[in-house]
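A single chain comes next, written as structure tokens; it is the form predicted on its own.
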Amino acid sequence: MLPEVAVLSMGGTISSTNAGGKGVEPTLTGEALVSDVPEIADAAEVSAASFRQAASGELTIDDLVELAAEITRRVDGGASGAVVTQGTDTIEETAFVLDLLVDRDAPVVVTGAMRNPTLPGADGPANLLAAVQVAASEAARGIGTVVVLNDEIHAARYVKKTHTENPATFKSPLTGPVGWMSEGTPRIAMRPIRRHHIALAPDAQDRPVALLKASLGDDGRLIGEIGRLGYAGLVVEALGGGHMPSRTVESLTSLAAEMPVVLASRTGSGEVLRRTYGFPGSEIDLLDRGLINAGPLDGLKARLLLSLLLRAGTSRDEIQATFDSWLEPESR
């Protein structure tokens, strides 16, 4: 008896072919993707379906909430794991949301392709096979959602896309991959110290969160528009270890009194500092003014975490505690 794995396709490069237009578009179904890789039949009993059919930039948090519910339903119905295929542009965001919403030990694997099926050396079939092998494995149980491409296994909380075209685009700058594939066998070398789960009510409403990146000479005029535009929170990707130009400080202070404002770093790697610099606009100054430290989370992931916490009705103090506890081990 082979393990059962659910494959849910959402479009993207892995499913893109030339339909007569100027370029390729996502047209292949989940069933077609699986049938093109006969080796999958040796790894698992696969049930494939097209959950969405779009470029990954068209996906929304609502789509991912529905996807998490469908994965949970499949696992509760007997699936040993689940594979999601989609465009690579937002894989790191999809994987992170699923990691937060799917509260099961069954492996959830997100994969895609950098080279579409019309190109020599298309990587989609190999990535899909490896993803199914990980989803079917006992080794990957309990570690949360992972991203599998180029024979590497990355934890959702740390992975990011780092190149526009290179098949080795997915990296985890802080930790490296948690595992790899060897002759069709998943090798898990590291496990995250804890998992985080957010429970959403069926009628939970969207709470949009803005993401702003700081830059040289930034005068902060966009910060004053955040509340007026209907956002419920803000993540600011600050300079370096968590620094903002002094001219933005008053706007950030005012906004932090109205809604959660999370301080991340635009560098994409490392933790936001807490107690090193003391000048106006430094991390000490901004945290003292009520901003929330994103810790090791980059702006993309901090935005998604804050948005889901707000959907769940989490208080500001609880939001702060969640970000502060991100790297703490599970309490026993």
The other form holds:
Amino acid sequence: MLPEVAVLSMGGTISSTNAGGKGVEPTLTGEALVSDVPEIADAAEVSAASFRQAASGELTIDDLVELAAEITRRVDGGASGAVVTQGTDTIEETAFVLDLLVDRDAPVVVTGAMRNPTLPGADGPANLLAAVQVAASEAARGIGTVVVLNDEIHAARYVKKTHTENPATFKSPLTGPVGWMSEGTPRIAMRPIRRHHIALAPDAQDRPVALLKASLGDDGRLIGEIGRLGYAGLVVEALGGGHMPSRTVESLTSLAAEMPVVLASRTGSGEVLRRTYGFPGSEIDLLDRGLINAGPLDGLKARLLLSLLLRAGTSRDEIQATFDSWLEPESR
Ligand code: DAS
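What I would like now is the form predicted in complex with D-aspartic acid, since the data block earlier showed the form predicted on its own; can you produce it?
Whole complex next, starting from this chain.
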């Protein structure tokens, strides 16, 4: 008896063909993706379905909340694991949301392709096969959501797309991959120390969070507009270890009194500092003014975490505690 794996497709390059003649667009269904790779039948009993059919920039957090509920239903109905295929542009965001929302030991694997099916060396079939092999494996149980491409296995919480075209685009700059594929067998070399779960009521509403990247000479005029535009929170990708031009400090302070404002780094790796620099706009100054430290989470992930915590009705203090305890091992 082979393990059951649910494959849910959402479009992206892996499913794109040149149907309209202008350029490739997502057209292939989940069923078509699976039937193109006969080797999958040796790894798992697959049920495939098309959950969405879009370029990955069209997906919303609402779509991902629905997807997490569908995966949970499939796992509770007997699936040993789930595979999601989608565009690589937002894979790191989908994977992070699923990691937070799917509270099951069954592996959830997100994959896609960098070379579409019309190109020589298209990587979709190999990535899909590897993803099914990981989802079907005992080795990956309990690990949470992972991204599998190019024969590497990355934990959702640290993975990033780092290149516009290269099939080796997915990296985890802070930690490296948690495992790899060897002759069709998933090897899990390490596990994240702790899983985080956010429970959402079925009728919980979207709480939009803005993401702003700081730059040299930034005068912070957009920060002053965040409340008026209807956002429920803000993440700033600050300079270096968590620094903002002093010109932005007053507007950040006023906004942090109204809604959660999270301080992340635009560098793409490392933690936001806590106790090194003391100048106006430094991390010490901004944290004293009520900003929340994103720790090792980059802006994209901090935005999703904050948005889902707000959607779950989490208080300001609990939000702060979740970010602050991100790297603490599970209490026993
Ligand atoms: N970059 C393309 C892809 O990887 C488009 C998208 O993200 O949907 O699928």
